[in-house]
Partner chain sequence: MKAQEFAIFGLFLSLGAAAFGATKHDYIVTGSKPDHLFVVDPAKRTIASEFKIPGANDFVGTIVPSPGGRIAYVLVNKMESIAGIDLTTGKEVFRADLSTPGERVKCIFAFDVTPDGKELIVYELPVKLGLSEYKVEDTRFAVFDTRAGLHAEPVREFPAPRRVHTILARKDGKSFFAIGFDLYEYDIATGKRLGMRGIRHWDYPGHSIPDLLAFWPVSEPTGIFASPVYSTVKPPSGHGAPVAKTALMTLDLATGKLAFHDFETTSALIFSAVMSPTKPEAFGVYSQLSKIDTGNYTLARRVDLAHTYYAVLVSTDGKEVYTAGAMCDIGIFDAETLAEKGDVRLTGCTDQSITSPRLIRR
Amino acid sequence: MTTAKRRYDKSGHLRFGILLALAALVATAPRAAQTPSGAQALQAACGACHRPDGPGRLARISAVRKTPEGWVMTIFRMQHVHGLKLSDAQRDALVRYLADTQGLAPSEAKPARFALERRPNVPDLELPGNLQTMCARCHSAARIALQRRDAGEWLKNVNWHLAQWPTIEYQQNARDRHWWRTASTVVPAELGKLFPLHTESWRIWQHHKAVDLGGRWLVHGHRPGRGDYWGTADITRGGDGDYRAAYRLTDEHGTATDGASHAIVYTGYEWRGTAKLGTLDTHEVFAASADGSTLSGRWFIADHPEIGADWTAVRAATQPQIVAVSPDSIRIGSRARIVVFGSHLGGKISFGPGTHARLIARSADRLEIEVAVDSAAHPGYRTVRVGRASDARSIALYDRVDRLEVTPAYAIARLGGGRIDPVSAQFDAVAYEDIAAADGKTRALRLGSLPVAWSVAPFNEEAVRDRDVDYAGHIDAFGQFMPAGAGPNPQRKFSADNTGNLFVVATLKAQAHPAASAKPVVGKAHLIVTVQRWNTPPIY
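Where the form is predicted in complex with the partner chain, the structure of this chain alone:
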């Protein structure tokens, strides 16, 4: 079996597009559980190896619950390791059936959504006790926390691990202990308690009536390194149960982007879309709220999940409503153009004490306002009001920038080469003013993204000596670090790879500086540029 064959689809994701052809196969009833065809298809595809172990049950399969991605990964293994033959359409239908009937309740998936959303460089979940070292050193703890099974079935999963990777016991952080003894006793017992098959939340969720997500939605989000965006989504539900969405988005620099998505909602709330946003091919991992009033998560570039943006959509209301205000802050003593995005925006506009607002342009869902801030205004947050609508997030007035916080504070980028794309690292810089409060403490005033210049610097002496800055890659104007090619570099000591240990530095650009402050305002993050990862599973 070649490495190439064992890799997931280049996107590392379900090929949702295939489902177009599947309309006839997939049940149109609201819950796939009620359709015998799903159970029959499962029996036909899996029954040769997974024998019934009770009425309506198949060994192993009936004993687990997983996310759609979890089912994709398991079935992928059945195909590529155990020789299961399935068309993509059959596989996608099985995933849909299994995620609907043996999925996770929203509250169960919630703590580890970051993994489904493929957010790069976020801290993993912490499993208690020695579970972390035992089980979360090859993959995330999230991969485990996104499954449910009882102790006996966890034990089978652990058996398969050691059977499949017999060197586990010899690896670092395993050979220092009686790995198998712990893995076959303590681990399944603890996991069975933490992540059991039968839960009250799943019992209740199975009776939840799925909400039709069709209608008009107002969208806003933030794309690290590029800023805020907002717009509308028109969602319709097809006869096949799939959703189609049309997007009209604008970013804070005024660039308009149209998009279209085709999505499936698994387990009654897990929105998985394949979309085109302008020229980008993207995937969407959103969750609908139980009442169907919000749809939130993250979209990312299909081939580069590390690049993406937050996404929140709320149903367009019949009441006045502010959905987004951009930018997040205005310097005291200056004038700025602010966009207020929402619906039914009319009436008096106010940005609070010390400000003067003047409407410049108005469209159905968007106001463009010039705001002048008095030199004597006090720094702090102001509530934005338009008629009866007020924005909970408000806007900050500041007189200086004290610091920049670069996120993620610690990131990993991976070298590319051969068949494997590099994994870049995307940084974002958020500005703060530290205000002395009456109680003697300082209060951080969040100013949002301000224009910054990006650069890299050696992290330590070793990085200076090995000239990591020259070899490891480069950072662009949008805070995206692109690593260099992989493989031994004869110019480096020991023909080392182009790995590196760097600071990523954001420096506030002059226009955001108040004239008085001369010292450059910088923020730093730590970046490790390391070797390739050989496969890109849907859940790390």
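Okay, that was the form predicted in complex with the partner chain. Show me the form predicted alone next.
Below: the lone chain, stripped of partners and molecules.
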């Protein structure tokens, strides 16, 4: 049985090998300052093949709007298929210019941001009418939704697909219908209505003045399987227009991590950074709010985007503010150490009725507080207050844990082997107490992540017979499933591959139960372990 190549960092956490150059193009730190202007680079690189069709316009190119990742994919295709020769400086200038002048407004990109943030195992968008079967059988609907064209340009895109893949009609099992009639008439019209080139959102955004994101920021987030983190980001803008950031982060286990980032902001709000967080090489895909007060999104390991964390940053205020409270819940009748993160925190501390708070430690942006909850307290949310701090947060008081929800509920992992690294699957477990309300309905009290034990089990009888649990891979204490190496495996029937069909099982640990005799609480998710992935574009 072959095994995937693996490396481990100094903390013993799994790391991965090969950096995919295509996916890194849009996030790689820019190079020399002597970069040609975007308009000059566009004319020099593209003008030989794309004729002018108006002042400052080039045929086809000027009829499309895309995200930075979309323009990276277009440029790569021109290099790979049409032999376009570009220096790194030309490529960087092209992506910047096209994303700034022919990008997407924040409201246009928002529904499909999960694809830009490389969030794994997220359900795709559902396209109406014929579009789901005609377009989203081969790639994600999000990939379509992250570009804009009029109906005529969408028709040219359909023609290009047929020229590039002449067997597309057969691949879609479409011989039982008038496939080309639909593809050449109905589909472009529907796409032109859903994703048009000219929109009011884009017209307004083109006149939006970009906000300088430099300054001090307060950061918090959650890494699935590993918990919450918080800290600071000091962001500065250089003379080249790029941003540098210095991070000081701490997770809920007390581990401190410093980091540094180099980023470009496209289209006035699309932050794309390359960062070093401790020993991890990461990419950042964030979106700035229109007023420049928040940065939110996701960071992920550079060569394995399925492993990452949510990220939210708010500008440090001059007045008291609460940014995050961790953990999310306290069991009734117990004591817990709670971190309140923010700025200018001082004054009376309150966690609401039935609680008693005692300050343990204080720093410039963090309070550590011991909170005791009366045994007679009622379950529910409580507002956390510190003096006059704004943006009050809530915490849940719970009596018991009724259920665990494992996320994602359905996931795919991919085998590794040879030059191809495995694609792991990361799971998280969120606890809930179900409270009967006065109106007879049940209200879900979200408790956040509690200590769980992870395991896998066969999904069905076939998985039992084929011993998928033994061969498909293993799950670690943090909920990360690592697939096995690709086969053929002589230990399996017919020397089959190491694919599998599994349940991922989270079992609440004893310390999270209100009593030692409590019945174990279990949550499950469905995991398919399948074959290797050979092509990983920035947008699937």
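The structure presented is a predicted model; accordingly, all values stated were derived computationally and were not measured. Numbering follows the first chain given and starts at 1. Here, rigid core means the biggest group of C-alpha atoms that superpose within 1.5 Å across both forms.
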{"property": "Yes/no, residue 493 Cα shift of 2 Å or more between the two forms with rigid core fixed", "result": "yes"}
